[in-house]
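Have a look below at one chain only, the form predicted alone, in structure tokens format.
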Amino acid sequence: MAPPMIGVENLAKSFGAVRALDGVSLSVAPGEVVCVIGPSGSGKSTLLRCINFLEEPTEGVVRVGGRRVGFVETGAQVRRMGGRELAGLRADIGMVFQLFYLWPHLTALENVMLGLTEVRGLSTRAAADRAKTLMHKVGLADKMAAFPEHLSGGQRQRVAIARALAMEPKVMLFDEPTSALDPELVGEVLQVMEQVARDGMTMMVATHEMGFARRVADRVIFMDHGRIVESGPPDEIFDRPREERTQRFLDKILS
């Protein structure tokens, strides 16, 4: 059997008297999609931003492609990681948020590339035939010289799709990346997520979109007050819920 992705050991984060996440253990194997459901502010998205370094956990470990994220262990040495080490290991933990966070000067290609050429040291061309290639895939061939101000917000998503699968992570986490879109915008952006994970990609995704979550992931894990209520395949998470705390929560939004 294949080692984990993502390794999640006895995570908590605290701000402040606030325990945003409180013991969370979890493993996503290669290629899985697992999507994260539960109410606001139940540590979906700090759980996400703990598992690529945004957010220093409290406690815990977190593992990604076997390393441990934010560390660097030799032999019984444990250090933090610097600047340069953190973004090397950023760049292979894809992640999108629910705002877009593109550079308003650059065009859409020019959004694609930066990374590729900052942090993974491509040259301007072999970035540029990179990004294009990316901005075909997710359906923007034809706005690679527009700037974020003349995309819509699904475009502007998309973009930012593009961008994080430009570096080619080993993961790639999305943090309800629909919430901030006008509801006619959000299928663009599921339609793309969904090529994704058909394309092998090991995947967490934050989500309320429920329709999303039954269609493409392997697992949905439901969270309230920073802990895992519980796991499963979709089925059984939507249909056969164990525990009267999802079922609630499904009964509400699903009403």
Contents of the next structure:
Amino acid sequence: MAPPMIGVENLAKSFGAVRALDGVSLSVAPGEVVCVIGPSGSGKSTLLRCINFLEEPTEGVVRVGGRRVGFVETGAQVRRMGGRELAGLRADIGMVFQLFYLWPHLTALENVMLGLTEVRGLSTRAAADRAKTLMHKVGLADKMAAFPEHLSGGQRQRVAIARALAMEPKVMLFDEPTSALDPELVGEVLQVMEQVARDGMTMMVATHEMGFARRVADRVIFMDHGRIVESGPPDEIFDRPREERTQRFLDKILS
Amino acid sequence: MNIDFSTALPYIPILIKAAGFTILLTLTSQFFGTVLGFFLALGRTSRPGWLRGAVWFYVWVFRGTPMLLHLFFIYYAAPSFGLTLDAIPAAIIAMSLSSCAYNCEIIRSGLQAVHHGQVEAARAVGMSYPRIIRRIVLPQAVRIVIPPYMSNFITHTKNSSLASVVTVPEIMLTAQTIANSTYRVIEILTLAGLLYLFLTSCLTWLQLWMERRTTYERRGLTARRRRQLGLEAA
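Now the other one: the form predicted together with the partner chain, given that the block above is the form predicted alone.
What follows is the entire complex, opening with the chain shown before.
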């Protein structure tokens, strides 16, 4: 078996007295699409945010592409990464947020370009060319010069996906990418994500879109109270869950 | 009461020269006050508690005491510590110290108005802290900060009249001297007032210009930027 693209061992995260993650272990193979489902507050977002160190784990180890996240290991010595090392690591991990977080003072195209010029060191022209290819890919060729405030939620989220993909990351993390969208705009975003999955990207998706999870995921993880309750292929989780808690959650969300 | 501007007119060149000192004091201290204030604002929004506390303390002291006192302190009290300064450098230092306390708070309000999520998105793309400040936070903060910043700039311009107490021959001190020797108080003070009004009007105009320049969303990309990006004209 190929070494995992994402490896999480015994991950825990506390916010004060609240234990958001309570001993999570999992591994994601290259090209695998994993959907994380569960009630709000179950730790889905915190899990994703620990993977690119936006949240610093209280305990446990995260590796992406074999590299320890947030720390440098030399022999037996472990030290915390500096800002620059952390930035370099994050450049290889794409992240899409629930609330898009496009930069409002830049056009859609410039949003996609900025990481390329600032982090990858591309020239303006080379960055613009690559960003245009991605704007085509997410179906927004006609919106390149538009500012975020003139885009719909679905369009904004597609720009955010293009912005993350432009960096050519090893993995993509999606933190409830459609939860803030009007229902009629969800489809266009899921369609783009499905395309990204088909292209072989390693993906972790925290989502409430059970149809998407069933269709696209190789594996579904159900979380509750900061723990993985069960995980397995989508048809197993959705049709024959072993745990009663999973069943109760699915009953609630699908009814 | 007789008002006769003809006797006051010959003093206009002297008053204009005095305005030169007012401009010198205001611009240099506003410049230092802005640069220092920016770094203080970064310190005030940074993670280390001691740094935040130190900046808070500075602002507490310098915003909580009158600029007149800072001027007296630097000019009259500093020699007891072995530091003797001419009037103009002393005034510039005192005014800068005062200005940067206010500018720290004004700039901080702009930095903090940029949604934290945008900073997070930039971190997720792999941008370092200085780049995030330069490319994401500052461009947005500038626009937010323009009205309070310019208001403070105008106040600061008028407060430069306080430098008269440490003998800087700026507009107010010069006007007083002329008025005392000519007894044309109303005429001279009117001219001084007009000079201040002219200076602050320039700042008001500058504010309008800056606000217009930063409404990019409505005006869209410039032709030059479009060419750079290889986009066809709108």
